[in-house]
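The chain that follows stands alone, in the form predicted alone, written as structure tokens.
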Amino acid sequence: MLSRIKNGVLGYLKDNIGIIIALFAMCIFLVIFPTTRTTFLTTKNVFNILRQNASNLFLATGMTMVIILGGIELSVGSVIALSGCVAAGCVVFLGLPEIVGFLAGILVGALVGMFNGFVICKTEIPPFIVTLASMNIAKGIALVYTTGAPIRCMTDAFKFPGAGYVGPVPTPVILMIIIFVIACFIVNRTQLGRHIYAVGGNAQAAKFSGINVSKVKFIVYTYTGVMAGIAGIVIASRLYSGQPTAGDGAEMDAIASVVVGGTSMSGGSGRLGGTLIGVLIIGVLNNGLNLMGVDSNWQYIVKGLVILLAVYVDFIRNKKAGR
């Protein structure tokens, strides 16, 4: 067991060898910098970073099933939105409990998600063309609902998921590591997870194998659509309102934490592992940035060079491996 455990660790670590390095080399380099020295490495800070980032980890879960499918998914900001803003919504002007207001935000991700699979696999439209849509379906809805004002919604149960604590550990945080393991078992121990991988290499062969492409798609999608919406519930819970701008190039930032983990655009390959890496690198890029008082504006422009310069790494591995 304990030989197992040893090698899985090191099969670990040898994959994901370059952007383990690159993310302690950011570590390393904010603790020495003038500005961040004293506040970076701090407990609160660490617990700031991880509570900031675990609904990127919500989507980016789903996001690395999509692009192993050779896929992607554009709405998910949107939906956060949306599902952040009808579970206030419940609460405020129907009066309903806390708890039905999560789930019907997380219901919402689900219809979002099983609209996009069901157009995918029905009318072979284009993955981008159909969330790119339903982004926008998606956050027109939001700003109709509420008329473009945030729903404020202060009661404890409500603030719980986002900004509460279990002892000394950040709810978000605690959320994080279930759905985080939740996604490994899905996609390591399941027949699913290994139907994901065989359409993403070559969904004809996969056909001719027997695999329903269209259910895996189907599965894939309304996933990440209920990862969206708890990201949703989690980024509501911790503005204590729903706001119909929240969301806004969180598919973005899901994406270049994928592709910086090492999963590959052109579909087939990734894993889970380098996604958590490629979460906290975006995650402590974020707060090392803000941390150092960069105007937000070059925020995007450097999160975009990362983003590139990840691609560009995917795009000579593929061709030395001749794919």
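C-alpha atoms forming the largest set that superposes within 1.5 Å between two forms make up the rigid core. In this text the structure is predicted, and so the values were computed from the model without any measurement. Residue numbers count along the first chain shown, from 1. What changes on going to the form predicted in complex with the partner chain:
- After superposition on the rigid core, the Cα of G18 moves by less than 2 Å between the two forms.
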Given for the second form:
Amino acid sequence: MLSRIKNGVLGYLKDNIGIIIALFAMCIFLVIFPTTRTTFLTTKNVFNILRQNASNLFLATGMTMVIILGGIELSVGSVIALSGCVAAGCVVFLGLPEIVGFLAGILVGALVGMFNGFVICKTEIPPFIVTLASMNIAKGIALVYTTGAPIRCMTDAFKFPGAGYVGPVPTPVILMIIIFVIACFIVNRTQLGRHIYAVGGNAQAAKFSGINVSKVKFIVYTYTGVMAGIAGIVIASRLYSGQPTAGDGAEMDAIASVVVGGTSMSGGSGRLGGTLIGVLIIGVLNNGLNLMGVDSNWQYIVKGLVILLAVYVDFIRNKKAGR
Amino acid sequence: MSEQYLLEMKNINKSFPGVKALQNVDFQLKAGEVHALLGENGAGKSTLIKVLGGIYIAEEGEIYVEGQKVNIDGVVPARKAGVSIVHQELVLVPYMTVAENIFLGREPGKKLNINRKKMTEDAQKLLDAYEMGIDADTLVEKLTIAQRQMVEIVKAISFNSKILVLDEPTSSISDKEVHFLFETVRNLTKQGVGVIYISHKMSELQEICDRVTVMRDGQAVGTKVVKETTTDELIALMVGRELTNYYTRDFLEPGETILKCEHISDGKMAKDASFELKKGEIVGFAGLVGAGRSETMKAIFGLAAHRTGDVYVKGQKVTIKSPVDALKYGIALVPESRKDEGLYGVQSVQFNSTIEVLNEFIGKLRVDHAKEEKITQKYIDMMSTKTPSQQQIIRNLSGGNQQKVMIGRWLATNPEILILDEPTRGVDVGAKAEIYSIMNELVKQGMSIIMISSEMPEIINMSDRVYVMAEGVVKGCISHEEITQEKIMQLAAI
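Would you mind giving the form predicted in complex with the partner chain, to go alongside the form predicted alone above?
Full assembly next; the chain just shown is listed first.
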């Protein structure tokens, strides 16, 4: 048992050594760089990074599964906006308890995910197109529902999931750990997890293996929708309001995290462990650039280059390993 | 030089990290001859061809074409030296016409104003010169695999090549089409073209080739005149030892009927197939490509959208709507196309071995890795699969070892009825013999096997009985004592 754990840890380090080194290098740079030396490695800042990137991790767990399936999911950013607005709307407009609002937000996410999954399974339309369409639809509904203005909701209960604390630890960090453990369980420890790899690796072969390909896809897109719903609530809660523009571009950060984490866009392979590092790299990068006072317009350029570099290094490494 | 060769490769050496892929290989090709290159997977055939085609550069060695030393250090110099290769995987663009494909990258006319009329005419002239019966204006996607191969050959020839390499050209075409291909090859050799022919099929060598060079472990171990050698001698050269029993088969008295199928149809390729299978029997299914054999089996296995007809397992009528149902009744199917329908290429041997039996080691809360390893190892041992480890990515194994993992995967479900669709396609000779011997063991232990095969020797030597199909219908059944190639062809011909 012990040796198995040791092998697991060693295997994890070996699989992800490139990005782990990259993450450490970034952290060390920020620890010794003059303007960030005093601010980067503080409890407050570390919790800050985790809190700000919790929602990206929720999305990235779903996105990893979708990409292993050989698909893509572009609607998660819009779902964040829609779910946050619905949650705030339930509380403010309908006077419902916060918990009901949160559940409504998650339900909205699940519905969009189910819609994506249903259309992708029942038609031959590629996931890129289907989720591009639902991205616009979800965003449109959010704008129509709110008439474009944020719905403010300042109650303590509403602030809890995004801005609250459990003891000294921010709630999103707790959620982040719970969701990551659940996702790892699904992918690594269930038959469904194996089936995801099988369908993504060779859908035709999966049919011969008696795997219900449509069911697997439907579950994964629904899961991703639920994750986007939860991310929407956490973000709305942190902003004390449901905003129809929240989550803009969140899908791209999630995809970037997954790809930096070493999951191949061609499907059939990938690891959630890598995605976690990918999320942290994107998070530390954003945080570091902010602390260094880099102009936000320049941040995009730096981020783009880092993504390209990370994926390129991984690509070269895999090529050398003959994979 | 006493005799001038069309092509002479001398002392070719090529290594990859950790492997000597080619070791002092000498190879000579005469003008107008068909020269077979024979060897197991990994023997170095493809590496040699890639050196000739300029895809790999040899570290050592010289290449002479018509007595002139040539320096082949890229694909373009190879083409200039007169070498054209038709690869195993066809590389035509499906949505372009035949003419566009033939002249891809060197279209007649100006850069921005292609002379389409001239292009089509020129292409048609080429096609007609070899009596291909193909219209230059057709889209490639509308052609059969064999026709596409013809187009590839015409394209290769159109570079005025003197040396043509055909890499396993018959692996996916029917006997009738093979005949047509051979006609084309003979036409070419009459015009002085030298053909290097790579194939696993011994019967083809006898028919089309003049000489044969056998490769093993990166070395050329012998060159023979085909008429003066025997299949046994060649196989012995290839595997480096005498294969005493190429086909292992003890014909025992079969038991009671275990599977009975009546009027199976999928509404498309399979029209009306009735047959039965007895316990401990290997039943062959012969027929031309497109006869509906695979489709019939898929329908029985629950993979057809609309199946009609009845299936009885051990006398009981059963309803099979999906592969899950089929497995429940003890039926397993190893599909025809390993790459498209079987392999999870980017995954490990272990993943590929256990995907059918996940419920045996994945519980509600934990994965029993020890059990997973045990199951994988059991079938690696049983099939004598050669793999560095269970975690090896399966794509990196040879075809024979991939096929062994595939068969092992389905054996793990403990089937009583095993359907093998082309079990030895793309598998080298040594692994083939091993697969035959395993099939023999399995039926001795009471399993029943249905084997679809397009290889006549395999059908004739392994089957208790053979059903012959044509146009989706079972045309007849021949018992082991009476099987001959002629009888099968009579029934298979439409």
